[in-house]
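Heads up, the chain below is alone and in the form predicted on its own; it's given as structure tokens.
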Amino acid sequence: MHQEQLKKNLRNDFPSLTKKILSNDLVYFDTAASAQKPSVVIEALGDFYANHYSNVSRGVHTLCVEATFKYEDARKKVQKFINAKSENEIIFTKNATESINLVAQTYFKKFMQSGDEIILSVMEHHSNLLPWFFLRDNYGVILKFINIDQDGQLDLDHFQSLITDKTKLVAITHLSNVFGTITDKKIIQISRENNLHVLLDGCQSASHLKVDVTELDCDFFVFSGHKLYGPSGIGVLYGKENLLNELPPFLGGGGMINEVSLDGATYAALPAKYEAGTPPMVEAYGLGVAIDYINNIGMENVELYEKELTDYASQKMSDLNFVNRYSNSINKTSIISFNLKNIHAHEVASFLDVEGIAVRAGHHCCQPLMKILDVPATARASFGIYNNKHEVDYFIDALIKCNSFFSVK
């Protein structure tokens, strides 16, 4: 698909967005929290469950074998949409959290001990900051955090200071779910030449930028399906085979082990070893769907055009003079934070759902950055394939509106 085909506008894949919202068409600006999808995606999802509905790896007959398939196909499918090296590297999870979890708790008992650091930033999401703070309550692990400049850039000089023979990982965002803006790859150079490993937080990055983790080098790599246009209640984790290899099992249970005795058990190789119980296989295998809906479009596509869009609503929103934007980086997409001066963001939230626009208002599971900006809480708008300038020029009039009305009120 070319640019501008993409620029025609692909609500017509997606039935929600034919909503009406107080009579208004829906405007969903949302897509950080959650994508919605396409019409490909759900009418896979009920043929999955109607004709090939089996548990997975479990049986020889018909439909356990045209389950297992769709699910170790989409496993095909993100290997190559990451360019991972390895089918073998992708683990299925529930979600990123999960994967963020997995890695916490087996890295830890493979290469760290008490005192040992771990650097993350200031502007984490809180699913890349409890499984860390975890270890450090339990186990006493130190964590340091990385500063952030006035546009949401990690701060490399700091970074750098903060790095001693005791620290063995770093835990970033690839895509700054508050500030749309892009992690800079010299992290990772950083980190290759003091010998640390690297696991990006790419729950927002997967959706809007290609990703490819063999050329950016992180050791783990994770994101939600549900952020990428396919079902909720898939994650996946990607990590190095070798390092995947050396990490203890996460979860006991079925479909992980190798043999299993009243004295013990030998587990599974990759990728079986942290799939334990019942795979979220139907759910697996929309995320695939997903991807072969993506990949018509072209990632290349959807990376330029998203781009484009965040920098059209970026300049309307520049002329606004009451309105307060966080971050000014040409390095970002997809995402804008914004206030109303003296307007709380939730107050502007629900100003802007009457209009039909939906927004996402709150501290965005990233507390301790709120507390640096020093507010409450910020509105979002978050862009996705589905919308165009069109929508942007009448969310910038909706803002105009709610101004008048707060003010006069």
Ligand SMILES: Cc1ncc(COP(=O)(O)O)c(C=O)c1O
Second form
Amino acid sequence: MHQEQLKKNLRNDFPSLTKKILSNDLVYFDTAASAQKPSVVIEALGDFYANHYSNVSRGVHTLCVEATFKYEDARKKVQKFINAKSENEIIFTKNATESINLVAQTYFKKFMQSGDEIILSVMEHHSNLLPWFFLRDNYGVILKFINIDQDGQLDLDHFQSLITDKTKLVAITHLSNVFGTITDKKIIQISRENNLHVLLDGCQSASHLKVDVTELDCDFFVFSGHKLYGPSGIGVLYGKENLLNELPPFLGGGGMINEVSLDGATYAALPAKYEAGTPPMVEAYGLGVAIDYINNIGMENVELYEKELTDYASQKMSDLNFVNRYSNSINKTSIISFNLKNIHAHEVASFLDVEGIAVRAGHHCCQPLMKILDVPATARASFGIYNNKHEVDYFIDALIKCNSFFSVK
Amino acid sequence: MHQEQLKKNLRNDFPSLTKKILSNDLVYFDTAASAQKPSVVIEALGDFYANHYSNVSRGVHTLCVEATFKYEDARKKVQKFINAKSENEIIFTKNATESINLVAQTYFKKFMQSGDEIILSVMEHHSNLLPWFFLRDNYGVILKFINIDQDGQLDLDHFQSLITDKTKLVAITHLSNVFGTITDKKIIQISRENNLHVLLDGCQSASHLKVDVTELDCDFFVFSGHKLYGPSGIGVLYGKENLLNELPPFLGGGGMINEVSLDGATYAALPAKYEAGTPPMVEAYGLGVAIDYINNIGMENVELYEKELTDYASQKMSDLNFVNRYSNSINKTSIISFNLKNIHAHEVASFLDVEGIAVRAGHHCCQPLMKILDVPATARASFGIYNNKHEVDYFIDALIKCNSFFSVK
Amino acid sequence: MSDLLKELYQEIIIDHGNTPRNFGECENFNKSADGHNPLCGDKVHLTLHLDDDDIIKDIKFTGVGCAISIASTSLMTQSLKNNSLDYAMRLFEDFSNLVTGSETSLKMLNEEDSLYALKGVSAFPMRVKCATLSWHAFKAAINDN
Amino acid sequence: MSDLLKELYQEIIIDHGNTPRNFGECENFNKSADGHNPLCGDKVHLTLHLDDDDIIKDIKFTGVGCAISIASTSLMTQSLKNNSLDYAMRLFEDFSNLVTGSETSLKMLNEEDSLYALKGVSAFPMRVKCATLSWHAFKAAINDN
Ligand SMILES: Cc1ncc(COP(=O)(O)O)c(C=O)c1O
Ligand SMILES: Cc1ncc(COP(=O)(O)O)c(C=O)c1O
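What would the structure be for the form predicted together with this ligand, given that what you showed me was the form predicted on its own?
Expanding to the full complex; the earlier chain stays at the top.
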């Protein structure tokens, strides 16, 4: 039944999808960059501001009670959504990028020293590279990079060959934002066997896969609300409670303290310890509402539906001999990077835009991967719960038109 | 005319102010913690999500163009609002607390070493203490604290006596969130004469005073959108362009880079350099709309109106012999901290809440100051553009009732 | 005057808030803990003497705070003194339910108990922490060997 | 097929995009600069020979990028070669106005100029950077003594 719902009705839940681009219906194939929002989320933000708004946590008046409860309730929703064991394991940040920086800075201070090693992969997003580069630049941490095979899957043998007794942490994407490939759980098992901590960049997986951090047994998991049909300005860091308790604080300020004198301070317990200053409270609430919305569809249904749509599009695209796709992996979903032969990705994106189709073109914040693929840029079509096969067909037709437009000239 | 407008109509622009607390009209005297939002701001957020939403900066499709232009337009509005010289001087963060942490971390790396000194004051908010405490704890920076006089004004003589040839930076509040006192500009002049950099914590001043960073000649100015009638989840860092150019990056990730390889990265130019990851783009836009709204009233009018209201309330409160106010300074606005004799601030806040009046009770994130005042907590009434004398009268009556309620028992 | 406030600030609360019982420090305490509510600055220092049979022979406190937290602490010490640890723990559960408005699940407390006077707190969710501060300190004192 | 696209990808653009003119490096260059658009990966390496009278005697480029950026660079080199620096700077201003849609303020460019073919860019605001990349590199080369 939910599968049927996905196939029919969801589009109407998203006001932005009724937009026309020039005179064409919008076909939004850019969910990997950021998802559109269902009206329940948009309205919830307005309702918070219009009826329950105040700063959180520090007052006794009614609005403050309402705002605080809404904010903390959102934390519970996130906790359940990824099956964390405790609310204390859910830290609200501004985006996944902040979450990764938080882990990088604090993890180094607690667990590492110069010469210790961190394993990343060659296909990481800049947001899962730069925070670790800083550790290399400033403290002499050594970074190693897992290679990928030609389908865009991490090379497990290569991974194992990188592990030494200096290795402390593995920080890798859970679902590639270029290939759509899903990271094999074995990588976590191997890490466990070698006593390595694991950070999963769940920016893409959180909206496409059912995530269970307890079952995955990762130590850290990060994602952003805006890719999960929630508002901008909100990110999440999941960390195992014992680890987060051990790590030092990150940003300092109001709300993250216990006692302060001019001589020093003691810090608040989790999760407040990592939430300095007024948090993105309405945004957190909006994310909670987005999670309710998705739960109502069922993440299993989302997974099935998007997988089918991705396979359908991949098949159709492989029938076009002028299209290069950059991953043929079967273990992938929702994201297809491609190029039209002899046509720059920007031309393709501009052409499609005029047809009403929104795709990304560029390096997708993965410049090192582009170098490996030996292209300056790719075009990327990415799907969300509101997309359908009809749109894929329209997209395929547009690719054909695009190809002939640029070939004829 | 605008003064008249302030006196009459503004309340209706704020949907939350029509709320009833039990059966009483809401009197919102907690703007110093966070301001309520005019409907233009609330609706603008909805409009962005429903009609123009996409991730910013990295795509060529229509929605991306619209979102990017809205985001960058907000930056221009902030720039003009505080009269910065260039858009490159406006960095969007999640809140003022992040802005201060950003300055603390990067400023130290560029300009300081162990043993160097920073001057703060005893009445700083925790958010303008903890980031500097971290420098003291981790790098041996020396912190000194300007005393206050009995009206809650910084002691300029004491300030001058603290300056040594090791002093690099002065980081102080522009308007005290406990006293409402306005920092004397002389402190910036003196700092200039001594070649010290100056950071002003403008969290409170941005919404109550006309701020001109060029005229003030401060090096850094920080504030949060949520106290300026804008959304939660958005903060601002203003920094002089040459300084921001010299400082190293803060958070690393997508959007703040120029070129990335596995061996290293070069960083984007300002302002992108300090905006890692997907920014709070809808929130920035909302802040821009809030600024339009305030500009339409005129910051000069706001200043006059709130000053008058504050003086009126101070006068009325000073007529109540059971009330202690903590600052009699004439150079203050919008904020009044007080206690009822022999009644804990929490009792007062709960009592007032039942009457429909929202005030804060606590340490206001200024525990060191509370120790100096020798109280565990104060109650704080703070005003915004939507408040009026009628509400103050009602508040005064409620204080009288509160006093007799607790005294009779 | 609102009924909610009358409920909250019953005479016994004001009385205990102004003149707390068992104020001070036990002479021969073997358990102690400090409680602190950073949001409001309330502080309690709790000392107690637990004998070999797990009976709370003495319990005293010092601290600063609002009427609710002082009164709640004072009433707690009265309720716990000369009672068993087991009793205390079950009472804590009941008390938590009382002040958070889950009255239906009360097992021991009823209107006759002085602690019942804190029922009014349930209408003020942000004050629950004031009322339970000393109980958390009590738990911390017990757990801290 | 949309008119906007036809406007954008005029024959001359496609032509210059596929077979750029002045591709390579000047033999005796005395000015050079690299341009890079991090958002899309377009890159240009520009070399030029400016004589003592501030005449651009030679100008060439290498680089990778989309049709718009390659064509724009190719057309720029044609327009600048053998012209004065002053002329080049004024042309830059006109060109910027052209591609951002401020046609009314054009002082030198008109429909006869080959550069005018880039007018279609103005309907694609995110592509403006593609069209102006080489001009910014030119400016950088001049300013970099
Ligand atoms: C003076 C002052 N500084 C800093 C802050 C911190 O602002 P935010 O919590 O928005 O980061 C506040 C407000 O809480 C404040 O009043
Ligand atoms: C795989 C991956 N990691 C990290 C990020 C960064 O997320 P954000 O920009 O929301 O911080 C993204 C999205 O841009 C992503 O796709």
